[in-house]
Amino acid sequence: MSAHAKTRIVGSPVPRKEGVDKLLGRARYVDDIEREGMWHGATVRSAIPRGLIRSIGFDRNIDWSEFAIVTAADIPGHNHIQLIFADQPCLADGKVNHCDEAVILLAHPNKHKVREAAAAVRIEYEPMPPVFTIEESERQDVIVWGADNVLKSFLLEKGDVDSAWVGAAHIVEGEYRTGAQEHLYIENNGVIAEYSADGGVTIWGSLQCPYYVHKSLLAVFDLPEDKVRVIQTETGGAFGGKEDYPSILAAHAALLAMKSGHPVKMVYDRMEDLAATTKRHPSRVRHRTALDGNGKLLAMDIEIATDGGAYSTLSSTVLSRATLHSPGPYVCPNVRVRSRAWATNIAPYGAFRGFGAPQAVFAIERHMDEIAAAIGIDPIELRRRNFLHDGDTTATEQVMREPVILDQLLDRALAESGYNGKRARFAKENKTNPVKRGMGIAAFYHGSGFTGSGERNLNSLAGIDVTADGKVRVLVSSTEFGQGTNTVLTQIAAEAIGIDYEDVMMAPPDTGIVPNSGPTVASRTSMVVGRLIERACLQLVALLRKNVGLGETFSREEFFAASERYRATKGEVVSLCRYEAPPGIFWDDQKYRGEAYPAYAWSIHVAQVAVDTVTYSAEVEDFWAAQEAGRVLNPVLAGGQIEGGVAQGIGYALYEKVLLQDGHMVNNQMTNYIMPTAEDVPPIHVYFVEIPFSHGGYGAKGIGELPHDGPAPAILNAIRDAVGISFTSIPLLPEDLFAKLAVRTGVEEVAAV
């Protein structure tokens, strides 16, 4: 054991690894990078949602010999983007299935000329009937994908739902809808590509998952693995939006580099980024719930429908998580969840922080308040009577072996927010005040890591090495895009070895250097990859003890001296570890049953809102978040994750609406796609209860996605408390409030007369 066995770095608010470079402007994003002889790329996109391509015309006033022009015919390998399925073409070939689908690629040394040229390409279409909504897709009058428009479906069953209705004291039904949401990362999508016949393809890009891009490029170019190299540049935000889409953009830039013989940079402007890239899946969730006379759940029958867009992308993963999170953190003996992702002629939807859980949690937590009102029980008490506890089983029949402390979290959130006192006071004040105030809560969990057998299938590999100049390098494909990966993983390594935080660095996120430790998604980095790094460090210390006499206790100087002795006698100083599932984790993919996640993070959110019945605007005035997410590795970063997730959740609930016209996003600018600013975000009070998870990196569970799940239902529950009217769809805009509040006001005025 190291002389530094006592925790001294993990749990401390050490400075961000990349913080100084960002602060001083030294960080180089993709658009800061220039390559010798570099050209610029642009995309010619479909102007219709669905149809056949009849002809392509090029303006005769432009000298097209100056340009590299790429169509589907130029693709040397497969014309598809390899994600979970391979249904999405790299470039449209003969037909288009959504507005803004890429048809032609252009490159030129002058980036202004290439954009002008893209606008001068004329594509003639034979339009075909499009499908724009879940309901249109369900009717199947027009088939736009497969045999039935169903991108993916799941069936989750526990007990016997159909027999539970007869003896129920109460049956409550409800339908809940969520809209699309744009990631709105600070830095737009961008890549630089180089190509050579001997060297293959090299990509530098703003992205989350280097090995996802690597896999897709192998298919597009029909190259062996060692001929494709993907390097993440400094990335200005992602939130899931740079999980799948960079595979498309990288392929486009690389095709242009191959055709032109020059490096090619492609960076979208904001309008193109908003219109063409993925967003959060819209959803419709229907609940039918049976309860006994004491308010205990007897049965849940849940139907989930999501809009997947034109191609499958990550819809199956999103739908799976929505399915698993839809029953909420409650005990119920009989559960059935039927879920489908439907194809439409909209730009494909993809991963976004929480990916499926925010949609499902919104529905169940709004529904719990509707149940409480229908059967005459306090919404807090209804939840308490049905919370999961240690030893209970979830809808997938997973036994809760790790501690479940929802009651403790609820007590903390209620006390810190002054929930009961404020709710009583607001009820009195609202009788005469045109600004109505209310309090609302949401209780929820978020599964950490990939679902079911996902982590086993990934088979992630990660580790460390010691460089000749006396640094420990963390070897992972996990990427930093603002959430703190670089900091947390180096904290874990320094702690596990017993050296200083400054002694550890991150290896470049480069597929030519680092192993495939899996994608930076699903709140898995600290828990899963962090655990691999912890194990690799302990393994290296044991190796040095065995081979070069490192003592049971040692200083940092002695560790590095031992590493040099090992290098001189044995060679490279490296330690790699592969994923090992925690014991008792078994998932049946066919029956969709078992341990859905190795661990869950738990949370209670409380929102205080004010609804102005004159302007019909809703405002979140205060917010409280209590959570148990295992060990908090860096309190500043962890608190920032909660605050950021809540802020995004406020936007999801009250501000951010994607407007579509004939399948095209028409508010694709930051002037008309409205998101909350600092003026719109209230004080956010963050509280952690730490129960270390023994199979996570230094006890960590996932934390990044958890805080996005709860704000929307907590806010709408608070609005119901304030005005006494239920709203079941988000985003809830002033015109939506007006539609119901004005009608009620008018009825009351007539009654008074």
The other form holds:
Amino acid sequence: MSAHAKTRIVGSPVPRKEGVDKLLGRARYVDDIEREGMWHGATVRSAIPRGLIRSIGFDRNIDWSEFAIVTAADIPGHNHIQLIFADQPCLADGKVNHCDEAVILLAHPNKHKVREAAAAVRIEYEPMPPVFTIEESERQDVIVWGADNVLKSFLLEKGDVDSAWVGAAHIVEGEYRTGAQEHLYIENNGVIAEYSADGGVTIWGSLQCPYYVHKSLLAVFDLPEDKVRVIQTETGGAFGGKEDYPSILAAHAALLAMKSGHPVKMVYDRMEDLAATTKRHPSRVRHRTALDGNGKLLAMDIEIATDGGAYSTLSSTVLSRATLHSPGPYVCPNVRVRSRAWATNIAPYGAFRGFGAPQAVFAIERHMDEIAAAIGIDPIELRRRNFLHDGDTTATEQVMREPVILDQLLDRALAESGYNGKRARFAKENKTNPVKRGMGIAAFYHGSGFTGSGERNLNSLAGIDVTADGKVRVLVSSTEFGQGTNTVLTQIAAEAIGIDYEDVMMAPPDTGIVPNSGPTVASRTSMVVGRLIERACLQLVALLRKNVGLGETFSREEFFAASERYRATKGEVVSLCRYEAPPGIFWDDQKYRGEAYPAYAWSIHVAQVAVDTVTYSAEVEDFWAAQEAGRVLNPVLAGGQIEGGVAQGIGYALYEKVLLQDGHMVNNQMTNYIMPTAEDVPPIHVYFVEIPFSHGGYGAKGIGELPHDGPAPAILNAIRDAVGISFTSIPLLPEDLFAKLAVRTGVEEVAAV
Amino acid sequence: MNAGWPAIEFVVNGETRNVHVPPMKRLLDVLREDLHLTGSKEGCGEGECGSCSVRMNGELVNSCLVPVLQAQGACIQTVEGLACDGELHPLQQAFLHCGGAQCGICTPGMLMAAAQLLANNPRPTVAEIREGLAGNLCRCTGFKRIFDSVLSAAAQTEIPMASETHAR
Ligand code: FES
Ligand code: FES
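Form predicted on its own done, so how does the form predicted in complex with the partner chain look?
Full assembly next; the chain just shown is listed first.
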């Protein structure tokens, strides 16, 4: 099997495929592109969280005849942007459900004039009572969505939780909370749209999923498939934030293009992007856990609540992943997870790297340390006694058929970090030092690919072709936004055919050219799409052998010569493959039972933290990440994924707070929404243990989201180790540290200033 | 367009340029819109992210905060002026091989900040690199491979960093 074979290109640190263009400053991001006669669009947004639109007034000092003006009435098809349910309007029609909801669109040849004009539109409302928190939504005094404010709920049950409490030696309860998090890609959302009555809609944009945008536009414009074309431009970061939102933005720009008769560019500025686009779902997770006298888990009763915001968007699938990651990498005979996503009048929350798992992992991994403290066991030992191993079953009764090497990863992470020695040393030093140091860990998995039956439903198609000028092109709608899609897929193709890395390029990410290989999400690209490319290449080689006499062994010249013979006699040289599920897998969507994911990546994080008890600041001084994510296709890119994810996880834990006032984000600038800088991110030590996965591209599993799951619990566990106080909520800012630490040390309130 | 405005003249990447634009127009917009040098990026428009960083008269500036008026007579280097005769600059080489660029949107500004750092301090320590790049945000890399890139470029080069005025 290829996964175990020696490879030339897969596994080597070839430079990023589009790297030179990026380094020369000639990569074309959407705002770098101009179209002939292009106008600029702007959005008039709701100023209130919930209410009826009474009237819309246009300032008389502006000559509105110069502008294209679009309202919901101009939409030729359906006024909704559908991801899973069709509840979110493309433009508010008579009613708004969150602040910064799009109501009216304007376009004008001058970018500054259109922004001024947008500010001069007055909307009068009849306010309705809003709901801002999970708790308010749960109370159901005010119903803002459906019959009961519940966007989605799941129940996962294994064994019999209710009868497990009686015989338990210990029962430990805890509640854990996580806040919203902004993606803060450095390139804001942006698109350019063109429209013609004959040609339909064409979109160029910064986006992750060309076919999601394609599908949304078909509905909004009521057009047949071949009349909508979506082209991804170079994309300056996404992290999930360009999974769903570009569908709305593309529809807006296309409506303006239709109305104005011009190409229209819409590129958000930072304040608009922060206020109006999606973020990570805030969560509250409650654990009730029973253990026997040896510290073995007997029962886990878990209740998850997320804030989904005003429309359902991707909340159901985020909740699903949170549900499936909530029991952690442990064996437990009795598990119950009850989870709900609640509607509020906040801009909808959406996809963000980890997709529900960071919230769930924060809760279980903080909770494990609380259990350890409560029953008097070392937190490392508690985890070891309960780790999943090969052959064990998970909470969904999935049998772990592939190797699970948590103990080995843990040993490695502890040894590399000097965990035990440091813990002992810090305990001694902390007695006299106002800077208290601690060590913390987190153990976790991340399921690769879509949940349950997701990959089968997607039915992805991908492949390669050989062009007349002698290049192999990878044909996928999987997109590059920094994570390395272009590089790893071309590595796989070059390896599988037996040609050079330079012989392979990506076909343009254009729905008019490439097939639908599924969305670029869920850590699925290397594993699922990579495997499709590997198969398509082997299929092409077999085809050339059969039809035009390509030899058993061949040089790259012979391969391209054979391709030309094929083209001359048979036509296009192309090979496509469709997804095939690994054999023997089973998933019950109703009972949430079976193979939740085709594969899991496993990881241990260790954080070393210093808490300054004078300034109440917590700093991550050093960080170690050990993981098994299948075969590493490119060590430089894979390392970069782990480091970047850890840095975002550090931000999630200690820096990044979304402040809302009456449902509107008030710190929607880079000056007051703070991410870690070059001076804040600690050294990050990354270790891979490679076990090729037989159904992934050259043995790869998912890697992109895994590193975001662990830092927050590892860091808060380290803070507990340092100061002996439990913090159960993130982001944990100096004022939060002060609130608890000052009480204990008897510091007066004035010390805060 | 805007021909009524008095000329503002400066040198960009070794070439003298004249623009007739409103004097308060941001240097970033002049570079991108009037001179079609779209390498410099806008991430925030308020001096926080550094993706618009260019070198001006031997200093690193956020071009989103500089009215073009201030650039009168200045000598400016943008990312487009780093490579020489099609040869990647040592920093660009190092970023390519060390993985210093992922999505690439912070990269033009990061390269200029790194070039500025090495011009002032040809053999920086990691702590000095952290400080030198603190005004440039990268959301993708976690910075580690950017530090590696700068270290590697510093180790390889005899500091050809006075390239601001190099002939084209
Ligand atoms: S765009 Fe100039 S600093 Fe962010
Ligand atoms: S490489 Fe994406 S922001 Fe730096």
